[in-house]
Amino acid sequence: MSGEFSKVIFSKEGGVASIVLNNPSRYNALELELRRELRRALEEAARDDEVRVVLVRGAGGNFSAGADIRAFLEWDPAKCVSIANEVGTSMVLANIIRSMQKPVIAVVEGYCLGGGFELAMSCDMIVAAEDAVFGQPEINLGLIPGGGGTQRLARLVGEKKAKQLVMTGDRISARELEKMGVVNIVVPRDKLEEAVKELVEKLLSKPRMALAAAKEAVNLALETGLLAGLRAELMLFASLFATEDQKEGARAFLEKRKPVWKGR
């Protein structure tokens, strides 16, 4: 599997796909070829029925310090839009993650800045080391976030805080983002793998079709009005009564035993 990629390390084991951004000498800068490989890895993980959970992380002690700044010297507006349409975080990578019927977890340590922060926010959950540093520093390059940073950050932390972070380019700690509800779990760096394993095992213990429905329903809450969202939730809820796992879950509860999920 790893032979098919050079800028990411992609592996699958025990129902878990691991995608590692592999450009450590440049703090896993999101260069064009890395983005292309990341897209392929995400698409393969989405297609593989054996994959139940996806992890996205960075090599060398950092998640990603952001975009390939050297490339910015050569970009013009047309080039920017072309790349965004091919492998941009906001409209391509994030959409693959969002539509994937399985949880995607960003595992963050070290720098998580700019495009790296946008990628992490695109994931369903974030588990971070307490020394991780986040931020949207694009203003210091004469830019604004272009991979969904202004839109996702405002939805996650509110208008005022989002404007502060985007307009100042200030960095923010994992602990602060945990208080704001952006980061799910923060632990000391030496406890990071243990925390990730615990979360993954918990997700693997749940029925996969209900997990997929839960993800879709919460996604819809951010994309529709309340009435439309409630109707969609009801339809997803009702559809699960056609699954074997729902009947197994009810029987197991009544029989006071652990359910045995079949994924159907």
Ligand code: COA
Second form
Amino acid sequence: MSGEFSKVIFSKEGGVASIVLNNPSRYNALELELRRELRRALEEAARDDEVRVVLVRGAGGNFSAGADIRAFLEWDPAKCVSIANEVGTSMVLANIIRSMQKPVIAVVEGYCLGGGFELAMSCDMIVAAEDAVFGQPEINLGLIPGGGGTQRLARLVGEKKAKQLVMTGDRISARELEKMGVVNIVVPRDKLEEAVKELVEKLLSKPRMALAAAKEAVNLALETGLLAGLRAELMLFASLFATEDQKEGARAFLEKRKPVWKGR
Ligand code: COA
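Structure of the form predicted in complex with the ligand, please, following the form predicted on its own?
Every chain and every other molecule in the complex is listed next, the one we just looked at coming first.
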């Protein structure tokens, strides 16, 4: 592993990497050092072939209250851009998450605000406790979201709702976001681990090359026009016919048995 961690807790077990934001006395505010470690942990999880699913969560019963507001007193535009280029959520962290060829799941309980919400939205799926509270409160600090909030929300929930959230700074519940298609699964807090386990096991049971292609193809739907997306989808679909797992999948179906995936 590339160096030790103190602001995140990073562990790997049974094909699952778990990255826990660990700054609970500040609601896991995304301090610079924490962002650096988060970047390192994500890169490590992306690199490690044994890791097939990645979980991102917060310590102490909350996901994250977002960017470190204390640091904002000293930021100027140049500093802001240099930090965004090094460890910003919109470009750097989201790019690592979205380009890694394995699912990344945000597990959210408690507060998930500002950069915390942006980080969760960058993940492939969000599983939340019923009492989780989301929002983009930057407007109340004389700011706007700077980690992808305006862009991802507009794509996920449409212009009007996105404007409502970023212009009022109002909080929104996990259930409301589930209805709007931003959160995948919402369960009572005491059922959160069970729900995460069930989703993780389902993902671990899938053929990894197809899983990676599925992720990339859906990513492209948000990043390109329809025609380019359809072409890329066809190429990804076609490429899977070169995998052993594709042949195994078809054979197992025809032989009425469960497939045994090889991961290639
Ligand atoms: N950055 C830095 N410190 C933060 C923080 C943040 N985003 N969010 C919370 N903290 C700190 C508080 O300053 C406080 O520190 P202190 O103990 O040294 O005074 C500590 O965490 C506890 O926060 P507090 O506000 O006292 O707790 P609360 O239970 O009353 O409220 C929140 C919790 C999360 C609702 C509230 O802290 C909050 O609104 N945080 C900011 C959210 C935000 O605007 N995020 C967008 C940033 S751009």
